[in-house]
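Take a look at this one chain, the form predicted alone, written out in structure tokens.
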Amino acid sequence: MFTIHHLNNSRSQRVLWLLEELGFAYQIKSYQRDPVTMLAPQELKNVHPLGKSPVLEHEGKVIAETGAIFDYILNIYGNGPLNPDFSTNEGLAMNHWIHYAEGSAMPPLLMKLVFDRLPEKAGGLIRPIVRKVRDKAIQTFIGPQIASHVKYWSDALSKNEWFAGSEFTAADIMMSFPLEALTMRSPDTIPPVIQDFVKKIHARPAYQAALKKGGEYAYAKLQEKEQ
């Protein structure tokens, strides 16, 4: 049995849709992160000392980082509709696409995340200081290297139906963080390939089977607007 330590509104609701998608038996152990800081609570750390989500149980081993986890249990499930063999171009892709995943993808929208609350954690009297550093950084670094990301995704999109190709994979599982992230962050500037592919991966029944167990997944309120 798997065991996934899981924090509300995180990464770790790609593990619960990845087990769902496979059809193996988990269970969930929840954890709420902290209203005013929204970090995970110290419980994590007895778990794992970096005290992050999401960390998987199995057989007396503990594993943490998402692209690791998807690694673990996609070499037990074998290849398979989601995991073509490494051998193939699906393979490969599927294999860059999961690790540059959080590898790539989301630093610059970490960045981006930080830096627009900069502002707002300032005193009054360097607040307009910290604002333009803030305005600058965005302009000249962060916004190029996400219009880049942007960029890469879309082309990809167009020309495959999935990240990997022409059928679904963990690959697409992987990536639906950072395409949802920026979606609900920037929801005027997301090209349609990139609406289209959100909108597919929230009509997947397993998709829909992990957010009743997982709790609260914010990113799952987008679907409110596709309805």
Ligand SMILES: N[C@@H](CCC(=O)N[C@@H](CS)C(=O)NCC(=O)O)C(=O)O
Contents of the next structure:
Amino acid sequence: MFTIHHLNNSRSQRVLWLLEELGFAYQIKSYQRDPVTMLAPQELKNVHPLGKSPVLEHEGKVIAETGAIFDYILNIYGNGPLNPDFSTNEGLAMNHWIHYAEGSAMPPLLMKLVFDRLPEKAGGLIRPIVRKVRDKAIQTFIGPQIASHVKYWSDALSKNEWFAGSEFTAADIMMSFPLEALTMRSPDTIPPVIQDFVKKIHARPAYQAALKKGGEYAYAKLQEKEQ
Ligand SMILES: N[C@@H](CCC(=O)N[C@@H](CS)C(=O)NCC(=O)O)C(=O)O
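Write the structure block of the form predicted together with the ligand for the protein whose form predicted alone appears above.
Let us now look at the entire complex, which starts with that chain.
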């Protein structure tokens, strides 16, 4: 049995969804973010020293980092529709997107989130200066970085229906988080092809089943708006 250490409103939603798609049984150990700092509770550090979610426990093994968890679960599942063989173009593409999602796509999105919140954290006197620093960083570095990633996603989804080709794979589950995060935070800047992708994944029965079991997940808001 898989145990997922799952934090509300977080990336670990993807692990629940992957397990639902594969039809694997799992249990959830739930943790709540601190409503002020948004950090995970100390308790999660008892499971893994970084204290971040997701963490997977299986047969005495403790695995952290979403990409590593995906590799572990997919290795148990073997090759199949969601996990094309590594020697095929689809398998290679899937592996790229699985590692790209956390390695390259998320860092500029996280930087934007941190810089956006900087002025409210600064004291009254220096707030205008901090605001200027934020604007400059977003204008000159973070914004162009995000734009280049968004174009990369749009080009991929304009060429093929799914990230790794014509079939839905684990790469689409892994890529859901950066796409949902951006769609939620800056809906007006999202090209239609990305909006369509997010709508399509939200309509999947396994996505909805994972949502029911995982609880609060603000990134599925688009779906709520559509209903
Ligand atoms: N790259 C890591 C990121 C893990 C991570 O930052 N998780 C967030 C949830 S989205 C977290 O636990 N945040 C709470 C905290 O940092 O205390 C992964 O994909 O597993």
